[in-house]
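First, one chain by itself in structure tokens, the form predicted on its own.
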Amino acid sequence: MLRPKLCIGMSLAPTWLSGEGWRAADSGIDGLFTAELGLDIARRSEAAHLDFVFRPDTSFLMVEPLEQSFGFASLDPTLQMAALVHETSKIGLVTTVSTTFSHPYTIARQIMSLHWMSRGRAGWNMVTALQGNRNFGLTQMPSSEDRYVRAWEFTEVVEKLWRSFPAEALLADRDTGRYADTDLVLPIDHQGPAFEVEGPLNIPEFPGARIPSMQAGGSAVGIDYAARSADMVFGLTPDMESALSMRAQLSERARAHGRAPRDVRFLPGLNLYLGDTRAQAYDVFMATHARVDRAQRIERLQRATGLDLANWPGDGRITGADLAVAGRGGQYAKLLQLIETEGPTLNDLLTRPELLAAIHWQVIGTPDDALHEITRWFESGAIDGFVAVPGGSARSMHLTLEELVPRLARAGLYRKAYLGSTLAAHLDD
């Protein structure tokens, strides 16, 4: 445990509308592309004193999933954050921008504009992107190594631009008629492999509050990039063991870059299916994934175990001795452990949450169940906080903010009120 209090963000992506969730009469799916949906989430999150709201993003659209769900269709994250500026006053606003498909001058200006408009609450989720190259004139997706080389330079240029018109240069002295100290406003004259940028930026630096950054890469080079540059890391860790490993890697690379491990906050996504009872939460989870049919579930089991289970009897048990590929981990680690320890039947496995939705850490239960699990992970040193990714229905989001977060605060693991009014202040309190 590197810090005494959790850092908590809320995803503005309405993840509870995924799967079958959007079909509920009260889902609000009709407002998906309006400002009001994100505003409702942000207001509720601010009332719970969350550190930030966060909008993940992609630069492409998968058309096939649109037949059944909204998939990756979404508003532009930076514009969505700008719409929240005057309707919130404390909560951080973390947008997502790709370093692969954007230009640093444009992004430096947009994010600094958001920072000014929100009075110091902007944050930047720096991603290199995994797909979408053909939308930007690239016939092939650059390699991971090439994307991160560009990302290093991109980040450097953005930070230089933010410093090129420093806050102290802005005078606005009515008595003398002097608006700015132009001796302090300087070009950056950046000449690099990917970018040539003269500068300076045409908007001054916001005084007194820096712009925190987030990163979401899980590869070795991504972890190194995050440990060098990011304040927060959004991770995909389905079990505590993988979270402990990621936290250890971030700490080691932070030290290598001369940073304190506590300054790189590891925040995995936490998929919360919450109800008043465990049975209610489980029913919501299963209803959300009802359209994942038996054949699809068996296919996922084959990916996890290496076994061809198409003709396996439903009441036939699967044990550790049956596993064709030992040691498979990642998103299926919990499922493999279940097989090793319990030897469940095929029918049992096909209803397991670990099979249906296993990318994120997930809790299916009551707010008290979530409190226990979060406390266990935090006190073990596996996490510094989490990004809430509620599932199943809007009520999971409401219970997260109105029941779970207050429980964390009463337990002394989270703040009971804001101490500052900028994102940087929230991260440091």
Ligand SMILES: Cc1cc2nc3c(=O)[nH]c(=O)nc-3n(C[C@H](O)[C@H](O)[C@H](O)COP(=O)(O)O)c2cc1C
The other form holds:
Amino acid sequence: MLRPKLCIGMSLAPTWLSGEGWRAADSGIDGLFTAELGLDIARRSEAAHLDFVFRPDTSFLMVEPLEQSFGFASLDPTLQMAALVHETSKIGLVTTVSTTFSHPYTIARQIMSLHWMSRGRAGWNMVTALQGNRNFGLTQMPSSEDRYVRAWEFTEVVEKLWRSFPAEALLADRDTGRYADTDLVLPIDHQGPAFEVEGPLNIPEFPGARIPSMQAGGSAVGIDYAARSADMVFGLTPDMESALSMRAQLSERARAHGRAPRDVRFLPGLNLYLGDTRAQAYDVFMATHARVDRAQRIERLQRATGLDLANWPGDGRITGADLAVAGRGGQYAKLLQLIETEGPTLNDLLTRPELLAAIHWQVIGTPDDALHEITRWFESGAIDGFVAVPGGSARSMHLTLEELVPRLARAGLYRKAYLGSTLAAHLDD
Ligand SMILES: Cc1cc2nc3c(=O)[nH]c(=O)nc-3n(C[C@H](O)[C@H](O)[C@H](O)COP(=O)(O)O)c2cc1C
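Hand over the structure of the form predicted in complex with this ligand; the form predicted on its own is what we had up.
Every component of the complex follows; first up is the chain already shown.
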């Protein structure tokens, strides 16, 4: 454990409407593109004293999945955050920016604007993005390495722009009539391979609180990039071993860059299907995945086990000895463990939640189950907190905020009240 308390964010993407979740009568799907949906989540998250609300984002639309669910169709994340500023007063607002498809001047201005409007609560999640190049005039997606080279320059330009009209330059002195000390407002004259930016930025720096950054990416280059400058890393670690490994790599790279490991907070996504009982949570989980048919389930099982299941009898057992892959962790770890320990039949496996598990760390159970699991990961030093990604129904989000987070606070692992009112203050309290 690098810090005494967890850092917790809530995804503003209504993940509980994914799969079949949106089809429930009271799902609220008709409000998906309204400001109210995000407001409700943000108000509830602030009542639970969360560090921040967070919006992942992409710049492309996959059309085929729209037949069954809303996929990645969503509001613009920074505009959505701006709609929250007057309805909340403490919680951090972390928006997502693609460093591959945006321009740093626009982003520096938008995020500093959000920071002013929210009085120091903005944060930015930098993604290098996976798709969407054709929406920005690029016939090919640049390689992961090239995207990170640009991301690094992008970050540098944004930070220089934020300092180009420093808070100290803003005088607003009514007596002398001097509004700003223009000796301090300077061009940045950045000339790099990807950007040429003169500056200064046309909005001053917000005084008193810096703008924390988050990064999402899992390659060695991505980890190094995050360890150099990010305050938070949003990760994809479905099992504790991969989280421990990610935490260790971040610590090693942070030290190499002269930073303290505790300043790079590792926050994996945590997919929470919660119910008052385990049976209830399980039912919600299975109902959410009801349209994943037998053929899709078999295909998934083949991917996980390496087995050819075309002629496998439904009542035939699959045991550890059958597995064509060994010691495979990550997304399939729980499934393979189940095969090793129980040797279930094919038909049985096709109905097990382990088969349908998310790419994120996942808990299907009661708030106490989630409390136990989070405590275990935190105390083992695998995580510094998490980003809650509730699933199945809005009830999972409500139970996360009204039952799970208070339990974490009572266990001494989370704050009972806000001490400050900026994102930077929450991260350090
Ligand atoms: C946990 C996680 C979340 C991500 N979220 C987003 C996102 O919201 N939008 C996006 O365009 N890309 C997202 N990405 C993609 C990354 O920005 C990055 O392009 C990709 O992971 C490749 O970098 P890597 O090789 O370092 O993993 C995410 C990646 C990870 C691991």
